[in-house]
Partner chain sequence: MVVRPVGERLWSTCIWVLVGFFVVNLIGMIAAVVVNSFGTRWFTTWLPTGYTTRWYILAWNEFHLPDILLVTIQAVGAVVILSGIIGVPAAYAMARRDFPGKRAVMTLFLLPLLVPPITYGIPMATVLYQAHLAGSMLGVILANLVPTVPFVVLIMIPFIEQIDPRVEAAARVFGARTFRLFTQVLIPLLLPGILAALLLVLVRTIAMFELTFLTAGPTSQTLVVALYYAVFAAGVRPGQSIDAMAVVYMITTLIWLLIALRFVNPTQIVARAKR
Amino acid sequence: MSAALGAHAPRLRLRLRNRGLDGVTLLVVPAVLFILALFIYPFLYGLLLSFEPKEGGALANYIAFFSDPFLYDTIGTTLLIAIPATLLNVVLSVPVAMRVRLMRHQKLLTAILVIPITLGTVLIAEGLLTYLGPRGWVNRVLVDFGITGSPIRLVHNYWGVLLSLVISGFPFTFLLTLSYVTGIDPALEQAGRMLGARSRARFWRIILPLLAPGLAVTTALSFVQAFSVFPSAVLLGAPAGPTRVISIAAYQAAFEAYDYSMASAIAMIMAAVQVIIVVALLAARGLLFRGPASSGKG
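Output structure of the single chain, in the form predicted on its own:
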């Protein structure tokens, strides 16, 4: 009996291994439990809570949101901030990454460029208030040298929030772009140079098509980060006016009106907009290049 069980056990382990269930696979169990506990469960709870309004039917919160311009206009306001910030970060990251990959002290420069990640949005906002405020260093220089007659308003408006998102989001976008750029085999660009292609032609015909799938993912992640803007919109913007983003509407519903059901509905709408944009970006990444996402360097 024991001999039969001993012979059956290796066969069972072999069958499980062939199906991808082995000891190594079990290592992902803690990560799966972590995701279920901190992401999936809160999302499902918030989704169900959004259909339990204080008054009215199950869709009352969503109807109220899209019936009130003061609420649904926050979607356009957030997109008006997040999209330019995302595009600026992606466009700026490409030439910087192209240049950094050829430098000898790449690690040192990369470390300097990613310092804003360690600062956090609140500290960045405080720094911008110090430098760009009415009595900040920038305005002092402009006024003292006669460039402007009076201080320029650079904070507590749209531009202050946009600049904060660029500063805080660029290191993240740059790191992702650099990882894709360094994965492109230099031999491909050298072959184009040998065939007489100029630098601009090599970029548009070789580098960019290979980089397109990675840039689509980078743009999607950068957009999600920018669309969830909150501290910058409060500290550097006008939260009751031009920079009243959708996250502020959710915060006010939850902690000022104490309507957690409405706040959950706004959060679900916020998530839906992000999903639509991300899906559109990922669906469009094959327009420039339909090959593998990596160039196969090395």
Second form
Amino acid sequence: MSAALGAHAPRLRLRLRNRGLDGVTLLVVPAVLFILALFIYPFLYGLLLSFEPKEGGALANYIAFFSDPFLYDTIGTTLLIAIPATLLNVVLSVPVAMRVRLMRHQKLLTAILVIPITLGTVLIAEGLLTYLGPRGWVNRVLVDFGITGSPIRLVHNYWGVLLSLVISGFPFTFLLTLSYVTGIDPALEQAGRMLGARSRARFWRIILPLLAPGLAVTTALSFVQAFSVFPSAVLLGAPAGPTRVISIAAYQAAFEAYDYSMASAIAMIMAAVQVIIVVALLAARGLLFRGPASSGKG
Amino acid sequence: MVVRPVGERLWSTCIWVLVGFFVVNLIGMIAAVVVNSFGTRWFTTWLPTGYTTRWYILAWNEFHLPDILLVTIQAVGAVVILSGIIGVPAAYAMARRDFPGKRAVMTLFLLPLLVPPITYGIPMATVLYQAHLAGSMLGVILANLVPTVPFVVLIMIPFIEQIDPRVEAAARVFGARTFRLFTQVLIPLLLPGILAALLLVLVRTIAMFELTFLTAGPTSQTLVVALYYAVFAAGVRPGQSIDAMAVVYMITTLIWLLIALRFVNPTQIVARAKR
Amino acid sequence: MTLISHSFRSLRLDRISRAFGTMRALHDVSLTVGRGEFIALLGPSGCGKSTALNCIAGLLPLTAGAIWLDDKRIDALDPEDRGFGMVFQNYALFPHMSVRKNIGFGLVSQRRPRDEVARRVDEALALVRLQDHANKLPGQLSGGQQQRVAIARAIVVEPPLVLMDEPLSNLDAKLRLEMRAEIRRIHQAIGCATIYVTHDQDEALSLADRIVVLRDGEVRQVGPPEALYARPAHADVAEFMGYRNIVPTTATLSGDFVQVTIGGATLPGIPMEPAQGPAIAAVRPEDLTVTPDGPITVCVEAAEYRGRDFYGFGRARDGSELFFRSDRRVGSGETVNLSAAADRVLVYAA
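Follow the form predicted on its own with the form predicted together with the partner chain, if you could.
Let's see the whole complex now, leading with the same chain.
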């Protein structure tokens, strides 16, 4: 009996190994468990918690959210900041990336552009408070060169938050776009030139169709980042009014009202809006060509 | 030799003006912080009326900067080491083995990088508070590991894939057992990649605001969270001392960025989401 | 749109040069290509042949010299205005467009009417025999089919000149022979002038009307394939054209021939350059054959069977290594005698 088992064991091991399961595969287990415990579980927990409100039925939190303009308006407010910021960043990134890919010393520019990403939104908020403030250099230039009579208000309102999303978001969008643009085989553009297509025609007929799938991903990621704007909306915006974004509502529910159930509901709504927009973008991407951006054999 | 048409030159000039405008404003923003942190008084002039270092002394004492720096170093150091210990073996398994459910595991690693921290941070903080882990250093470390472990995995997978598996096969043929294989063959080969990945983790974790903010207690604030609270409560203390703290924060971040840029391409910092 | 008409008499490269920094990739190259002519630019990698092609295409600006199409100077024109066809090494097919759209790209750029585009694309598809694949994407085609699409795309606009950059280098050996015949057939069918870059002598010999041998960015020899095969002008060209026996020797004049020493034996050869004193003798392995009374004696070191005959190499008494041909099987260690006809021994100045 035990002999039969002994003969079985190595065969089982062999079978598992043939399916790719052996000691090495087990190395992935700690990381998977960690993400399950601290990412997936909290998310599911939050989802369940959102249906267990402090009072009322299972949907009470969601009903409360969508019947109180102070809460549901945050979706519109956030979209009003996130969509223009995303579009601006993506639309500016494409021509700049098209130009920069021809540069020989790209690394200096990309290194400069990584600085705002590295510094993070809190520092950008503090920097812009000084720089864009009524006594800052921007207003100095506007007033001293006679562009405006008196300093204009750029902080503690909508524009401050939008500008902070451009400062932190443009480098991100640009670097991602650049990596997609440089992935397009330059021989394709040369082929277009040899076939009589001028630069504008080459862009619309060759580059843009090949770039579009990557651009959809870039737009999705940029949007998700902009939609989850938090510190700059508090520090640089008007968190009680025009820049009361959805993450502020969630934060206040959790850490000021200590209503974790409501906070989870708002976090779920935030995630749902992001998912809807991302799915829409990626579905549009599915309609586009998705093959490699080079012509096969190299 | 080849003369570009006027339209094309104009277009190219426009783009450089745009890039220049962005860079000038970026530098202006940083310079404004630095200048203000050294200025005595700065009202309606281009530059402050005088210069001083007293804001730094004030910030050092008032904001408990030594404590905060110590917390930051401890938290970031722990995150860097732990994400390496958990992430690198996982990346090795992902790069070298094809197992059922690998795509699902890959998606699992991508999600924490694609979902913004504030979205998953609130439910995660809730769970950590319920488990009495939040509000302490441990909570901050655990929360920060959520994006950094997958980050290390995704950076390391292509790096491991480009190492020829025949090198390992050769080592096995010559009788190296798994442990020796790891210490004497793999680690030296992987070291440049690990170094680059961990440097990027370091830079990202110093600047990671949302997750730390949601899970830190009074004694486990890192520099970026302390900076947030200082700016939030602006008016309580002179603005120059907040900017002094911001400069200290910038220096800690940018030094590591400079070191990291010697080893990695800047685009790697963002290109994580490319499949 | 295209500024250049299809009918032309000649394309003239007038001392064109291209430098990258201090590196001279192309130096003082002059060449005239006649209407309908098939020219091969041949040379080892790094010889400047692809640079030359890109300069003609306009993808690289010249640093000196001029390019003339009949009496029109074209070297300042953008590639899109030159109207040449080009076949790229990796084909550079647009991966997001069907075969039909790929082939029609140039005609659409010229803003031709839609029915004309459709008709001419159909003709081109028929010419390259891809009618059944018109609506596929390039990624769904085999290497040879992709190659045909690339050729059709280049010729459908009826360019005065077609440029081909190592078009067969990505194909396997069998397909390469097939496509070689295909290129010859298409060239004969449409008869447009072609400049073809390759590093493969066989390809150049079998396709070209004239071959231009480049080395270090300079033209070493221009001539019809027969001349390059039988009478290379310089020792380096000979070596590149398959003269594997390159023997340093001393030449002494004797009538129309010169006497040289190969493998310790004295043989007559043809002086390709005025050669007296130190010289180089070049002989193809197939022209150095095993004969019972041959003057050169070698000890065979290795031999291989190549179907009809045997090829081997051996060491002569003076220590030089020689490659030779044999009708009968020879084994290593065996001693054989070799001979070469006088007009197959080429002698160059050292």
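Bear in mind the structure is a predicted one, so any value in this text is a computation, not a measurement. Only the largest set of C-alpha atoms that superpose within 1.5 Å between the two forms is called the rigid core. Positions refer to the first chain, counted from 1.
After fitting the core, G146 CA displacement of 2 Å or more between the two forms: Comparing the forms between the two forms, which are aligned on their rigid core, G146 does shift its C-alpha by 2 Å or more.
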